[in-house]
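Okay, so here's just one chain, in structure tokens, the form predicted on its own.
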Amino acid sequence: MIIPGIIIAVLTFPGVIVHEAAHMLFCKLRRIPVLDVKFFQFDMNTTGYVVHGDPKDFTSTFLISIGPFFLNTLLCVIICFPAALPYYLFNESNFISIFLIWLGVSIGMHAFPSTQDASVLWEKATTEAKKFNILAILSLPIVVLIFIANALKFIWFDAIYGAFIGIFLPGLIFKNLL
């Protein structure tokens, strides 16, 4: 089923907002100037963006590019685990749990950096890898995985990832603990 990306973005807007906020957070943490931010917009090409100054080093480039993956994944887990608890412990769900699962999965769906983020990271990583920068060398396969994840969005890979860490992972853990 093909649904335009803008509709998915509207239905999962918290994830878009957190994704862009993560880019901005890592810019601030690395003292990179943020020139413009759009946390969410109704645009077919880009639903959000952060325009920032040039990172001073490869570590900053890496963190700004990859930051949303870490933050969105962490927030998905933090929001979904307690929301899934009533279902997995008591086989019950309520409006608050369902809302929190939607929120967490929406955030988790938008964890992967964009193709543009991956392209910037690839360019910097290949340059720095030639200088034997260990982080740059280690990031090259990560960038390839980001490109693959973005290519697989047409089969809902981003939604599968969000659902896995937000719904199925808590189920696996709770069922093994109980």
Given for the second form:
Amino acid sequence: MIIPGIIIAVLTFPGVIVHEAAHMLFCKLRRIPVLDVKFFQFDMNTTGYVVHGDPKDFTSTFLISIGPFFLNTLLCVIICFPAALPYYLFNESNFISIFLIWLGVSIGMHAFPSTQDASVLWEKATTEAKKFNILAILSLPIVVLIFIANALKFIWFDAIYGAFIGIFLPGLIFKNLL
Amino acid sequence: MKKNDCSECNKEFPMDDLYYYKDKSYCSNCIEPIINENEIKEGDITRIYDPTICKNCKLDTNEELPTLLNIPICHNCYSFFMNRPFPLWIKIFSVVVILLVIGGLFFNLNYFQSYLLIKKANVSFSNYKYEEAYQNAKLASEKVNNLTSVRTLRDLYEGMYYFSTQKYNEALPLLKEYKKYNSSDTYIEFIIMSCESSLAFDNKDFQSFYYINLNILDIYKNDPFAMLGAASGAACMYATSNDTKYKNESVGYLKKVEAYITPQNKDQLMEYIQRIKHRLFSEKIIDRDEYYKIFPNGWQGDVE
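Could the form predicted in complex with the partner chain be shown next, to go alongside the form predicted on its own?
Next comes the full complex, and the chain you just saw is listed first.
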């Protein structure tokens, strides 16, 4: 079933906000000017964006582009792990846990940088890789994975990723550790 | 403000109002026919911003301004973009998320603590430390607001604690409550029937005591304790009626039990066997406490 992206974005709006906030946060951390930012908007093409100045070095480009992946994933894990406890330990669900799982998975499923972010990173990474920049070389396969992840969005790969780290991963860990 | 001439109409215009095509500047009126008559590709026509006017706040200066993404920006705006704060609602959103995470963590931490307490209770229970198991299960249940699965486990451990201390009246409703939610637990069925049998004995209802034990034996045919229960019931019937058929029945069960004695259960079984034998011999029904008052080391006799 094809559901318009805007509906997905509305249902998972905290993820969009955190994604854009992560871009902006890394801009601020790397002292890159932020010209414009939209944390969430009702637009069929772009639900959020950050317009920023040119990063001075590759590390900044990498962090600004990949930042949302780290921050959204980390937040998803932090929110979902405790929320999943009642279910995995006692097969019990409560309103607070369900709400937190929704929040966590919403944030997790917006972890992947956009194709546009990946394109910028790819362009800079290929240039820098020729200069034997280790981070640039290491980022090449990551960018490929981002492209693949974006290409697979039509089979809900972003949602699968969010559900995996937010719901199934805690289960795997609880079952093996506890 | 800087001005330039339109290369077509030669009139002067502010630089910001001009378009550039093939290294020539055009005003908006003159660029129109060019767009209509030529195949224009993206990037062929460009705007060149006046380097003295801030594109963000429109501040007109006479000096050339620094650029951001090739756009002239005044110093104030540049400083704002460099230090653009997160909007208030984003800060509030972040605080709410953080509070939810912390709140959720504390709320759900109770489940984790309850789980650890249950694990401790289970260990105590498997080591026959029923009081410790009950206390831990009670704490575990309180932590999760008496969640059914945990509350019934507390009921079981509390019931087993009372059962082990021979408080059958207290044990029975708790064990039955547990059984209501765990109908497949056959072991607890055995305990409940044993509890009912012990209550019947305490109430000196020896007929019920006898029949309950026969029911238990009917279900657990190869259980030596079930056999001894039936032997005990028959011994009580013999003691109250003096009918030797009950004595023979009791002795029959006692003989049958011998085949089930192992090094692990020997002490427990032998202790029970001797009490039943004493009942058959003396034709008197005394409870365990009274029996040990009279025979601190157990009765050493036998019956034919």
